[in-house]
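Encoded as structure tokens, the following chain is the form predicted on its own, with no partner shown.
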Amino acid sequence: MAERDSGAARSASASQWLSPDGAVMTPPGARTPLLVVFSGPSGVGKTTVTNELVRQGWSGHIVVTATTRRPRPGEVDGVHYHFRTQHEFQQMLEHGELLEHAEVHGNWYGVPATPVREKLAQGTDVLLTIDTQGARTVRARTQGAIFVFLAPRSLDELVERLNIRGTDTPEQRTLRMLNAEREMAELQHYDYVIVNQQDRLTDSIEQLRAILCAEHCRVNSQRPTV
């Protein structure tokens, strides 16, 4: 009898499972999609780190940011970043259409939130590669996400990073590290933090890796609302 109940309850959804008290349970083996909030001091290597994790095979969706700073020589539109007009992207806030905004360094940058929803909705991970203002955001209006940040061993090995890149005046360079400082305190909110050292990229990949593994392993993971 106890063994007939038992089927009965596992098919009475093809995807939950009914514990001994009722409560609903994730069914071995089935896979749900992660909202992965990958944050950090600007200069940090985010997406660096988020470009070789695709180029090595990761089956997951990168969402392109919106913004209104102008590309940079070798960025293309739509693939780096949605770039936009100030009007263009004070418009797509009136009509809902960003999960999350925030300005950074002069310029606003902005989540569409729509691939977001489509992606999740076909069981695909997202990563949203964004400033710590847009991980509050994100944490304050989405339940079931993971937050991981990405630091740098540290400050002064992020100006160097800065100074590498070369893309920025003084002046933006001073602020990035005013700011820096300050993101850095938001480290405690996040749930990983990967240590991303120079010349260690490989290192940083497989960490993030590891915890996208170890996520997808978690008993009862929680399937992200947006």
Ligand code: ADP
Second form
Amino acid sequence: MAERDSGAARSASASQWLSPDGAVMTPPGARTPLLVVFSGPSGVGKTTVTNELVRQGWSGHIVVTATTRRPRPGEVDGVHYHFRTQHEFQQMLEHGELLEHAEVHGNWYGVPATPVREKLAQGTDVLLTIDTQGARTVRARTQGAIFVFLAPRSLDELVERLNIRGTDTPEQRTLRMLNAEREMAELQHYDYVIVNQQDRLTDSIEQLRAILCAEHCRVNSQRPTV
Ligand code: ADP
Ligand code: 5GP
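Condition change, the form predicted on its own to the form predicted in complex with the ligand:
What follows is the entire complex, opening with the chain shown before.
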């Protein structure tokens, strides 16, 4: 007796599954890597959240981006950023090495494309901590990325965090706060928002982990194309 069709049938290549109507599905158990764009105004806690995510054993890759900004005390070239001169940054641009680039708070920043492509090809999740302009470019140039916005509960809380961090001059802080309002207006274009409430860092990390978990459980997950 012929076996009854239980729903999804394996295709000839065995690398894909077809639903009864012929749509391609991810085989149960197969893992599609995520491309996560993580944005939010300066000082909201993006670095703190992602550092903690890694410390808790997240197996994904956080891309080290390039910048013309001067290193802050304690920042290491190749670890926190690839610190580059204006000329070196321009060379990277001319050689087509950057997936996107933008001027943020008076300095240039850009995402090296090669590590993003390599990690995704290996099946590793990739997270880009970039500003909202960069997010727009990634949205236009890639497919299948997930956009997560980290928001403060109020702009007052943001000022407080920038002051406590103490890494920026008063002029830089003013510029970052001016840009924060513009960045907050971009929130509507993101898939998820996490409010990083004062002294509730654990909640933010739990929410980010929940988002990553839910995205990995999608039935028809789309492999990001970069
Ligand atoms: P970003 O990377 O978004 O610019 P940081 O991660 O450098 O921001 O965080 C800015 C400051 O805010 C740091 O001093 C950090 O310790 C602090 N911070 C981050 N999250 C919280 C939170 N939930 N409550 C209180 N302080 C926080
Ligand atoms: P900071 O100078 O505080 O480290 O970063 C300033 C802003 O630049 C942050 O919003 C950060 O996410 C963003 N940023 C860091 N790297 C990149 C990048 O490669 N591209 C873009 N567009 N923004 C970036």
